[in-house]
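Next up is one chain by itself, shown in C-alpha cells, the form predicted alone.
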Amino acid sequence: MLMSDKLLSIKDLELSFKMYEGTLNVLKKISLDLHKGEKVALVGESGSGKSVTTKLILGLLNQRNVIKKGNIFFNSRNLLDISQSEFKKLRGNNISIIFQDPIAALNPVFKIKQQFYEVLSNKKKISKRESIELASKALLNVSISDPVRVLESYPFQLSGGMAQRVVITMAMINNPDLLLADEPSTALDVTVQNQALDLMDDLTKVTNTAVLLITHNMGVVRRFAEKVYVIYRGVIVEEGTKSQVFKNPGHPYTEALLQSIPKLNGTSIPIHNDNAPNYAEIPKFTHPK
C-alpha cells in the first residue's frame, strides 16, 4: 500500500473514564491504520477496547468525564479536534457503520423508506420520491426482490436477515470512504451470517470503501480480513497479515483466541474465564518486538 492511501490512522490514543474510585485507562497507546479500500481487524474478547475505539472514531464520547489523548487522522484531519456539526456531515457519508442487531440498529418507529431518506438527505437536498426510487434501485443491487414491500416496513416486520441486509445498504448507499462492523454478523445464523459478509465484501469492492471490522470471531476474521490487530485490555498486544497472524502467533492472547474457534468435532478452548477484562489492573505483558 502507498502512503498517499492512507485513510485511517490512530496514533497513541489514549482514552480514559473519570471514575468515582478513580480514573479508569480503557484504551492505551493504540495505533493503527487502514488504507483505502482495505479490510482491516480489530478482534478481541467482550471488553476489550473494540467497541470505544468505533465511538471515538464517530466522534460518540464527548462526556465530561472522558479524557482522550493522541490522535485519530481521517483524511488527514485529526477527529479529536473537529466539532460535532463537522462530525454528524461525516457519519452516514465518509463514515458509516454497521451495529451487531440489525433490528436495534434500526428505528422502530419509522417505515424503512423514512430511514433511507433520512440517510441520504443527510449528504444532499433530495427528494423522498427521489430518495425511494435510489433505494429501490439499491435493495435490488443486494438480491432483495420486492423492495417496494420492504420500504414501506417497519424494522420488525422484517427477518433477521432481510434486516441486515437492510442496514448494510443503507451503511453503503452514499459510498462512504470508512465502514465500521462493529459485529455485523454476531446476531445473525451462521448461514445468514455468511450472506451478510459476502454482501459487506461484494459492496465496498465496488466502492473501494475501506473496512475496520470489530469482532470476538476468529473464523470471521479468517472469511472477511486481510490485516489483524489483536486488543487485550486496552492493548494492541499483536498486528500483521492474515496469513502472519493465523499462522505464526506472536502473542499467547491470540493462540488462545485461535484456540477459542469452534472445531468441526465441536470442542473449542475458552479464552481465559467468563469475565470481562478488569481494566484496573495493568495487563502483564509488553508490545510485542
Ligand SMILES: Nc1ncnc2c1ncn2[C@@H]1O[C@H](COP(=O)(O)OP(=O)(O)OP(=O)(O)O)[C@@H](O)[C@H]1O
Contents of the next structure:
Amino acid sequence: MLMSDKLLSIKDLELSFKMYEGTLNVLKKISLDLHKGEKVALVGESGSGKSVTTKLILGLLNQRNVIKKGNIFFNSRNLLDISQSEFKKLRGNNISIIFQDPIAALNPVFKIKQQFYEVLSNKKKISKRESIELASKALLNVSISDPVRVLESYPFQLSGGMAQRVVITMAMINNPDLLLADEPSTALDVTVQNQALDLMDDLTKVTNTAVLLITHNMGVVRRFAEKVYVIYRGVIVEEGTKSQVFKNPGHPYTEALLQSIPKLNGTSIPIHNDNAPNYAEIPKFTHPK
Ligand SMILES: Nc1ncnc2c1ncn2[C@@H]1O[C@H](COP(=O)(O)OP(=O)(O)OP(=O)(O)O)[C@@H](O)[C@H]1O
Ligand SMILES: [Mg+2]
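Please move on to the form predicted in complex with the ligand, as the form predicted alone is already shown.
Whole complex next, starting from this chain.
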C-alpha cells in the first residue's frame, strides 16, 4: 500500500476532561493509520476510549473542559485545527458515522425523506424532488422494495433491521472517504448485525470508502476488518493485520479479548477477574508490517 494512500492518521492523540474532582486522562498518546478503502477495527472494552476517538474525528468534543493534544490528519488537514463550519462540511459528506442504535441515530421528529434531504443538500444544492429520487434509488439498491413508503415514514414506524439499512444507506449516500461505525449493531440480534456488516462491506467496496469499525466484539472484528488496533484504558496495546492478531496475539489483553468471544454454547470467559494483570503496564505489541 502506498504512503500517499493514507487517509486518516492519528498521531500521539491525548484527551483529558477537566472535572470538578480533577483531571480524567482518557486517551494517552493514541496513534492509528487508515488508508483509502481500508477496513480497520478499533477494539476494546467499555470505557476504553473508542467513542471519544470517533467524536474527536468528527469535531464533536468542544466543551470548555476538554484538553486535546497531538494530531488527527485527514487527507493531510489537521482536524484539531479546523473550524466548526469546516467540520460541518466534512460531516456526512467526506466523513460519515453510523451510531450503535439505528432508531436513536435518526431524528424522531422528521420523516426519513427529510433526513435524506438534509444529508444530500449538505453536499450540493438539490431540490426536494431530486433528493427523493436519489434516496429512492439508493434504498432500492439495498433491496428495500418499497422506498416510497420508507421515505414517508417516521423512524419509529420502521423495524430495527429496516432502520439499520436506512441509516447505512444515508451514511453512504454522499460517497464518503471515511465511514465511522461505532458499534453499529449491538442493539440488534446477531442476524441483523451480520446483515448490517455485510451491507456496509458491499457499499463501501463500491465506493472505496475506508471504515473505522468501533467494537468490543472480536467476532465482529473477525468478520469485517483487515487491520486491528486493540485499545485498553486509552492506550493502544496491540496493532497488526487481522490474521496476525487472531493467529498470534502478542498482548495478553488481546488474548483475553479473544477468549471472551461468545462461544456457540453461550459461554464465554469474562475478561475481568482478580488474577488479571494490569494490562496497561504491559508494553504495546506491534506486529511486523
Ligand atoms: N463528555 C465527557 N466528560 C467526561 N468524561 C467523559 C466524557 N465522554 C466520555 N468520558 C469518559 O471517557 C471514557 C471513555 O469513554 P468512551 O465513551 O470513549 O468509551 P467507549 O470505549 O466508547 O465505551 P463503550 O464500549 O461503553 O461505548 C469513559 O471513562 C467515559 O466516562
Ligand atoms: Mg462507545
